[in-house]
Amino acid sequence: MVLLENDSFLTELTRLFQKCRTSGSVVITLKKYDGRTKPVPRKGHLESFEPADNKCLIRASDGKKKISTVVSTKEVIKFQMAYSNLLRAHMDGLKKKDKKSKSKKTKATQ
């Protein structure tokens, strides 16, 4: 997994949304995330850590490759808006239900 800066991985994030247009799909996840790099210890090895501030851990993946990235509570918003806006600009592929008349659902019942 590559560890990315933001707008580098809105880039990738949009190369990534640009392959898998025609087949395939883009899974993306977020976490809080507090810094940490090795697990959490057991109870006997009590080690105290206090996060400096709250950070997101942004991941996401085309099956194939892997990207993420940290924002910071200082970048949030300026990350939201690009991040809202590439959302917005690639989810015109998705596919709509069927929906079944409830016509049908009421005769077939009767």
Second form
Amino acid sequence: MVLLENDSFLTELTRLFQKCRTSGSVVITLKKYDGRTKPVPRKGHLESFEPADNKCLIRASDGKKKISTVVSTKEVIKFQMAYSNLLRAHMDGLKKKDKKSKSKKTKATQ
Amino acid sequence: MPVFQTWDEFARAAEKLYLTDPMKVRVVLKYRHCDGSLCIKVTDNAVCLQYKTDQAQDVKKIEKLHGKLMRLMVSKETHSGAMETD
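The form predicted on its own done, now the form predicted together with the partner chain:
Every component of the complex follows; first up is the chain already shown.
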């Protein structure tokens, strides 16, 4: 699992989407993160860890390659904008529901 | 493990589940371009809410919910105060 900076994560995520255009899936996971870097101590042991409240962990995978990044309050605005654009740009293979038929251009061919 | 048929119900249930225990809940998004399908799952390992779609109009809704939950996770507030309703 590769932990990246926010920008590198977005770049790699773009690559994952591009790679999976012909086959495979891109799985993205989002979870609140309290910043712990050590495993949870067993019962009886003291937990000398102060959980941080302002971070989240984002992971992405195409089944083979795994990437991840941590986003905190300071970065979330910028990251979320870039991330939304990325998702919208790449998740374009879905069916478009148009109530109006697109054949507005019923010009007689000349 | 309900799969929701309407987006609104899913979105409300997802946010509610997150607010009950933010540390436990995770959001999983699975996109398959070859199949043209998108699936979003919100779970706390006990309850699992899912929504599947193949419609382009749902991408924006899913991406907005994702962003909303992301912002909830990084905010220090204990509960979402002023959240704009979609």
